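For reference, the chain that follows is the form predicted on its own, supplied as structure tokens.
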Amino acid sequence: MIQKMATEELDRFGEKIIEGFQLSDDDLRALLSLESEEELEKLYYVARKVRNYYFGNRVFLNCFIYFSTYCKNQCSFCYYNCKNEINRYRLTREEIKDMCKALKGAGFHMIDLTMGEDPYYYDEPDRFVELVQIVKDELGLPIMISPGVMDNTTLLKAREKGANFFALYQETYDHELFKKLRVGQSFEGRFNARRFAKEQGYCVEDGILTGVGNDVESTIKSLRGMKANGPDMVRVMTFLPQEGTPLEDFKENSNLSELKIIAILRLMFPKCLVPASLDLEGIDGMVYRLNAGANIVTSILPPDSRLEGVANYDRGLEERDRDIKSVIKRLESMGMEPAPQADFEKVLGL
């Protein structure tokens, strides 16, 4: 196991992953239990080695358009849950079309259309399908949809109109923790929605939270649960307490860090997309996540945008520093660069 490895053995460990070595549960326990800076740097080194074998120094860039912050759900961890008394917005068709015009030629590989489970769209699902069509017509780029648990008919229609990727996060595969996080929601419903999307030709993204009551064993359960999905993109995000939510005052001194799990995701899913989100620590945090094995930058906002992200460390700041030009500049300083669009479409099987 990795904590018993000498530094000179690390290259061989990376090679074993590339050759098809699968981590056992004991391997996962050992990796999740690493604590010293030296051990963690070894882990990140191996994760980068595996990533670079498949993707080189090239990174993908995902534009995040949170077009509606209305939601019918009561997720205890989410700022946008229906019980939270906050200012909300819902972009109009014209606003989305104007935004697309501003994004033309910006350098994004994919557009992520995200919303809460907004009754406006759930009552009339064709309204959502129409937005997919607008974005496809305006930009012609691959589209990720993150609409929550949409019905199968709507998923099929969105696929026909040009949606390529379906993102739906389980957050945890620990059933008891799921009940506490996604209050009143169906565990199987989310799993089945991803499975249906995959069967219809979508690429799918799954994701988990850490630092929210998960321990080593529940984290292993979640990693194995994601593996069973056959996902194309796997995400982990640190829980950030949100004002006005049931978990607003939740605090946990966890050693199950996001960076550690990103590196483990790279070893478990060597050919998959693993996000470096800007939501928690901005571009500085992106650097850490890429150095842990991530290969797609997410939650990049449109230029001059006041749109929301999923968890906004920078809410209310005048300078948000989450635009694509700032991201590319930092990538170049790291010796990395945006991948050609053809590389991304090859990942999607287009």
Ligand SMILES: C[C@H](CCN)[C@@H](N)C(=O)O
The other form holds:
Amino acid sequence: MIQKMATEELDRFGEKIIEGFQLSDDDLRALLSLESEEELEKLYYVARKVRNYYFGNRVFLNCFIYFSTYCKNQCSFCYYNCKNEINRYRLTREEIKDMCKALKGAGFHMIDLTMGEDPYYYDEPDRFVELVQIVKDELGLPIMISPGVMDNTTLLKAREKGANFFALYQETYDHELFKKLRVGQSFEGRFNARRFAKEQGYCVEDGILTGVGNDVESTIKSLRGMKANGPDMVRVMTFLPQEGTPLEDFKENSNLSELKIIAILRLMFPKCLVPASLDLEGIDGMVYRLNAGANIVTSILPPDSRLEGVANYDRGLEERDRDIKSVIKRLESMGMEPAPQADFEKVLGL
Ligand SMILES: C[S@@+](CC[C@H](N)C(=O)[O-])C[C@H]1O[C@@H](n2cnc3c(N)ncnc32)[C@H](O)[C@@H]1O
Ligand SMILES: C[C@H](CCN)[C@@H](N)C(=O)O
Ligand code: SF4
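Moving on from the form predicted on its own, please list the structure of the form predicted together with this ligand.
Shown next: the complete complex, the earlier chain at its head.
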């Protein structure tokens, strides 16, 4: 398929995608099986062509506020699973308010409010709704919420207070693998919460993990599963094993790299937001992810922040390279730039 294509053919392939061509399962098998750097560069070339057609060199910037690392769940891949004996924090309302004040005018397109499934909020969900209100009042920016499988009533209330985006990642659409990852959780419950949010006017983000025991066929199942639900943002994250978790020693030689899947996501979801997360390899990693077709930088932390990431490649490092100024500087060195806020509001359908 793509291996033997010369530049003109790669351009034509990109144009076909822009014209609406849909990749078949066999096409996905072929792309997921690409091996050499040269072949992969051809895939990234086509993905950039499609990304540039819709977004040019303009990138969106998402601020990540992990405001509570308490959780009642025990996902086998996650550092914050309730069985892991770690230091946890829960920001106070005042701390969140002060953080918002420091974020004014920083240049973010959206604020991502993330928490574990913290009983403090799950037992009193209006506390979470109040948080959304505080951030909306302080910053007025679009808000992404990543609270886990919140009940429908709370999702509705958060929407009324100004939440725009609901992020809930299925991890995999392979039910057997899901059971091993999201231990004791309902596949349908997770799926239905995201679908309900979409029906209530949220933009939604779905996502999968790779390097977590997924193979080509399960990855195709996941790509198809996400496609069927019309997400506004789709991600893939490399699974980073976490100390103190059941998968801390998990290793596999996966050929299903994050960069390869980012590029395939771009071809399957040409107009979608596709993240380049700093959570995995910081700003150096961002460059590769943008060059593979991503167009929103996520897990950008408030300046001088000691807040957690999620996969948190830099946990324990003194120096963290996740502030917006450093991101923008690197973007400029790549000939890219932050998009106007109006472009983002268009994506949100505002
Ligand atoms: C956004 S965070 C927390 C939000 C909320 N508690 C939830 O589970 O949806 C959860 C996501 O981070 C990602 N994640 C968690 N641990 C990870 C790890 N060790 N490596 C890569 N991604 C990870 C997973 O995709 C997971 O869905
Ligand atoms: C996984 C997190 C996002 C949650 N909505 C964040 N660390 C990221 O990588 O974007
Ligand atoms: S992924 Fe979310 S729900 Fe699962 S343990 Fe981590 S914080 Fe809790």
